[in-house]
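Form predicted alone, single chain, as structure tokens, below.
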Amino acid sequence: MPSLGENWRKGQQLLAEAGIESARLDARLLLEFVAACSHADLLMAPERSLDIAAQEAFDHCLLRRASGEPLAYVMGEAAFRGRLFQVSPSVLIPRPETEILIDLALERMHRLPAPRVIDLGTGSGIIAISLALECPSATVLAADLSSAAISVARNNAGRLGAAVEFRQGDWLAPVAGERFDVIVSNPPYVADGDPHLALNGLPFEPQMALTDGADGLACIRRIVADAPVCLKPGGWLLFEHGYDQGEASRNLLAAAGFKDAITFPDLAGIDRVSGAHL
């Protein structure tokens, strides 16, 4: 059987020929994943051979990655905020720019003794779970239309020890009549037909979590319109959006009766989150 070193070189070449820019790193991570070894193990014992099962798994993973499937789906996991979340093609892959939404929510949650929070369109649960773990005094709910996404999120909450209550349904419909101090969401905000949907592995991600099938603001309009009856006095609505949707988001918030609408940039200086309070 080929050694670890030989497999690494083979994997790097195959991925590079397939046009994967991070071929060397991806081949290494996949090899460490199937061989259950560390980077140090790989460097110190490159002559070690894989067993048959691991070799077959590595070859299969390489073919999936070479096809353009995102590394996170091939490995079934992705790191976010220092935690490892399980992911599947039923949910979006966690992205670091979403951290600003969590930081902004936590800033408001920590001002209250026992905040009540809901995450709309929770996907893999990264937002709700992070909020629950980083503000233990909070009551955190999470909703999603997809039963498959709820299953992934519930599993992540169990693995990470986060107390999150899950509801299945369309945006705020599963919590009609309930009130919250903070509502957060990373809704679909890519316009239908946007060329970016065909790039960077996005065709492998759930399209209903990426685009609203319209102008990119349809889901945001729905959330903004429905949020006031589900917020306590002074409660905040915070949501992620596209780089060019800050002004439109602030206008929607103001039209719905929210106060002090503001847009926050991510670490790259790109408009990322808008929010306001009652």
The other form holds:
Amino acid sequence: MPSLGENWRKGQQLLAEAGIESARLDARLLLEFVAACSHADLLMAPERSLDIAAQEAFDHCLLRRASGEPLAYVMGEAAFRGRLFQVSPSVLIPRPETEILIDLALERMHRLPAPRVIDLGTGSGIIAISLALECPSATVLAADLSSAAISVARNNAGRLGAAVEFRQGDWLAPVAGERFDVIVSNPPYVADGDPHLALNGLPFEPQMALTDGADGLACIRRIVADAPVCLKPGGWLLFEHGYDQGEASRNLLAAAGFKDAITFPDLAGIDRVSGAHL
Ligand code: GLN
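For comparison with the form predicted alone, provide the form predicted together with ligand GLN.
Complete assembly follows, chain above in first position.
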């Protein structure tokens, strides 16, 4: 049986030949995953061998990664905001830029004694679960059209001990007649046919979570138009969008009667979240 060290080299080579830029790192992470060991274990005992099941799992994972499948789907998990979330191909892989949306929502939630909040299009649940865990006085709901996504999110909430109530349905339809202090969303905002959809593992992700099948603003238009009747006076709508959608988002918010529409950059300085209040 090849040792851990030999497997790392072999894996790195296979992934590099497949054109994976992060070949060395990905081979190591997959090896640690199948061997249930840490980076330190790998460095201290590279001569250790894998058992047969782990060896088969490693070879299988390498082939999936070599085909371009994102590491998060191969491992079935991804880290976000210091927590580990389970992911499947029915949900988007967490992106670090979504953290800004969470910080902005928390800032507004913490001004209220017991805020009611909803995350629209929750996917794996990262937004709703982070908000519930970081603002325990809040009541947090999460909705998604996809029942497969809801089952991933519900499982994540259970594993992480977050009290989130899930609703299945189209944007705000499943909470018609209810009111919230904060509505947040990371909707699909990539335009149909955007070349970006063919790159970086995006073809493996659910297209319904990435693109609206139109100009990229269709879901944002719908959310902005429907949000006012579901917000309490002074309530905030905050949503993620593409680098060039800030101005259009602010215009939509103003046209729907929102006040003080503002766009916030992500850590890379790119327009990423817009929001406004009633
Ligand atoms: N930011 C993601 C990407 O460009 C898209 C996420 C989304 O559409 N909500 O890959």
